[in-house]
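The chain below stands alone, shown as structure tokens; this is the form predicted on its own.
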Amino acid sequence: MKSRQVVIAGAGVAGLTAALAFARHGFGVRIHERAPVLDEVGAGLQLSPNATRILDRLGVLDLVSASTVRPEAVVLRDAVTLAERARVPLGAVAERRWKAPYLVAHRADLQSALLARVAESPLIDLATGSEVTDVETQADGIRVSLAQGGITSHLESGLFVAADGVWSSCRRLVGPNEKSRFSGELAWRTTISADGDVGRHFAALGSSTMVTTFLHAGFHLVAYPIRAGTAINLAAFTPGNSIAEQWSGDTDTDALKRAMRGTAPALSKLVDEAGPWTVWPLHTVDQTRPWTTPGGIALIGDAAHAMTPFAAQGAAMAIEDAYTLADAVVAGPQTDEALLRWETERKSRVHKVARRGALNHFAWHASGPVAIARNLFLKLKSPQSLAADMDWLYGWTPPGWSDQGRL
């Protein structure tokens, strides 16, 4: 029975998806979240088809869909001239091509849908205000030490999954002093009402039915609708100095405004009027480090491989990790072998996604001759060709996908 028990640290997107994925195979799951309350953290996120097909199989997609938007396209615009540089068709085209929808959503809406499915499962228990303090590998499984309300307790299980995010306290379990590193980039975020004055100002710059990225040598700004189209998520990215390791904090926008020098006046006005902005440091994790141990410990999501968001795949990679880990453990035959095989396969894909993000950042921040070459390249690429370039990413399915059924 112990081998059919899984303990998960973290009730974010990765941890909740993992719980549903393991419960789908009949495992008993205990989720321990150190926060006493599951607060609304973050803002918008993009759910590409490689993620939504998994959410559909877990019965989550139908719950979250009502609060999402299916954008018509991803559009790249010059931040100085506002000229369109490229367009990748989404909407119905995406569903036909990749057999699943491309959605944009508020992170809290996705988390709420995952929590609703978790609450429905008799195999899953969720404890908040409960912190994993230690994990010991034993001859016959895993011993997890917990602290909750000043009381220490222990659990026995066959597998421990650390899904506690970019500032994971459990990462040390697979390697000494494994801390995330500041990437040199800051993320600035705010949300505006689509039908307010600022929302109408944005509509004059870019469609409220698309994902729009404004390109500039000093920054880039991504905008897209969330909350069923009632709000617009704005996210800007600039170089900067490291700040406190937390998800967000109010800050002066002078650094953002300096990075935006020379941009179209209408875009600068949008940033002035859209506040208040929150900012947080983008941290990454060395992806060459171990993600698993032979004793039955696995890291998933940002705990394993936090990356910059320039491929818009952070949530998707966490969802992929969670689903494929459960499948790998079920396929066996031994947990140690299954974890090693899973880690090898996932690292190959995650590294490729991270390289794509680095390429996007380089291209979006290009200047001078490099920017000219970029614009010429994009001009020569048709929308269909740009979509085909994403087949490897959006068209991906988990191993053995055709042999599986929906939860």
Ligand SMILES: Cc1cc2nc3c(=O)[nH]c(=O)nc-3n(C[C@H](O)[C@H](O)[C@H](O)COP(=O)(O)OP(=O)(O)OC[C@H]3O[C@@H](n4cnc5c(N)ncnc54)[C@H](O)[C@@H]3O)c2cc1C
Given for the second form:
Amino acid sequence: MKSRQVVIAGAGVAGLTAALAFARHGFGVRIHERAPVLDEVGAGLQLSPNATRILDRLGVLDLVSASTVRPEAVVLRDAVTLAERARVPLGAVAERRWKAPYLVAHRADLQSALLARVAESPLIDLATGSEVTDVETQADGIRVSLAQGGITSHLESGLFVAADGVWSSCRRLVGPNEKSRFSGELAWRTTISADGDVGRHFAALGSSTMVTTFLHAGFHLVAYPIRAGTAINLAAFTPGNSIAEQWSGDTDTDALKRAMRGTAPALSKLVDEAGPWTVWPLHTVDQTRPWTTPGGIALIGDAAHAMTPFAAQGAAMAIEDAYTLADAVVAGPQTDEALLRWETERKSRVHKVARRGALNHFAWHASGPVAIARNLFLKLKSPQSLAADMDWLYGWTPPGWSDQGRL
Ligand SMILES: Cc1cc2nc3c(=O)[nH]c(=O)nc-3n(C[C@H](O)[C@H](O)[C@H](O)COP(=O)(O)OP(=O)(O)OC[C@H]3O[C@@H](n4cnc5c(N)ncnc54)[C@H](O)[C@@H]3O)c2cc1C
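Mind pulling up the form predicted together with the named molecule next to the form predicted on its own we just looked at?
After this comes the whole thing, all chains and molecules, with the earlier chain placed first.
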């Protein structure tokens, strides 16, 4: 039955989560991934409780847990003086408050755990090296064209889910010229070994069990442990020019060094010693554009609403999208109505999250009087009140959940 078949483009966090979410309701799922091999791309991810409670429901949390770290807190520090500006308690406090853990992970570890559950499901087929090249809406369903090893084939299904990332080619299915836009910011990342010299140097900054964000005018750097604490993920954000749409190695780090002028010598030294750095152009997608079409096409994750990572929520939103989309289609009554309802509900939440990211960017990169006002504001906020400010985001549960997760 075509109506119980879903074709998904992309085996990133969004596509794999969607496959598990649809299979959970008994749908047959085919995932087509353009890359021949799913290798270790991407950076560390903060996985907040709104995402981990869904991963738990899909049986993925148990698998990924061993390679993650439960940080004690999120701490904001001044990059010049290294003084602590704010602290949000995580660890057991987060679990009690938001009823699911706050974790930090390597993206590849999350993808491996999702892939392991996908491989176990008799309802899901995953084809790599298989690119979705075209999608047509027909009177009785969707026709998907695929290219694999120079051979073109076609599939028919009731629903097509485009989870093909920020540079989505499927986005054109919901409107013409739906390209992503360069945000003017670059993300720099590297990983250091926790027990090497650079790792020890980092630990001396007092941050190896936390998510630490170092704030400076026009720059911030986020550091946290990954891979069960054996490595530290460093991600720095600076203004910059548009570059190739991928993680680029062999990068000239002058722009990074310039952005860090005036920061504490211990921090600049860390950035000098760490590396090699790779750099990624941050692109965003206009979220007010359509995410669905009548006839059964839906965009999820970065394909629908790539945002800057300043609220650390892109993957979390992809996980929420994927899970709620499957629930919405099952709730029906017709697919078209379900998709419209889902899109309306998701858009209001995703917009709010993107606004939070923009606010973080404004506050973290501030200088002069704005930075002074920020510091004063943060000084007046207790860790508990900063945690309470995040209840709407981290305490969220998918519509219809009665038990607030399993924990
Ligand atoms: C520096 C940085 C830090 C971040 N930190 C966080 C964080 O802490 N927490 C958080 O939640 N998020 C974070 N994010 C955001 C997060 O990484 C992304 O939002 C998320 O990975 C998007 O997942 P996706 O599945 O939508 O897209 P992707 O992971 O890009 O997956 C898309 C897949 O589709 C495939 N594909 C493309 N075109 C086709 C086609 N035509 N046919 C078949 N397959 C195709 C691609 O090969 C790819 O595998 C961060 C992002 C950056 C850059």
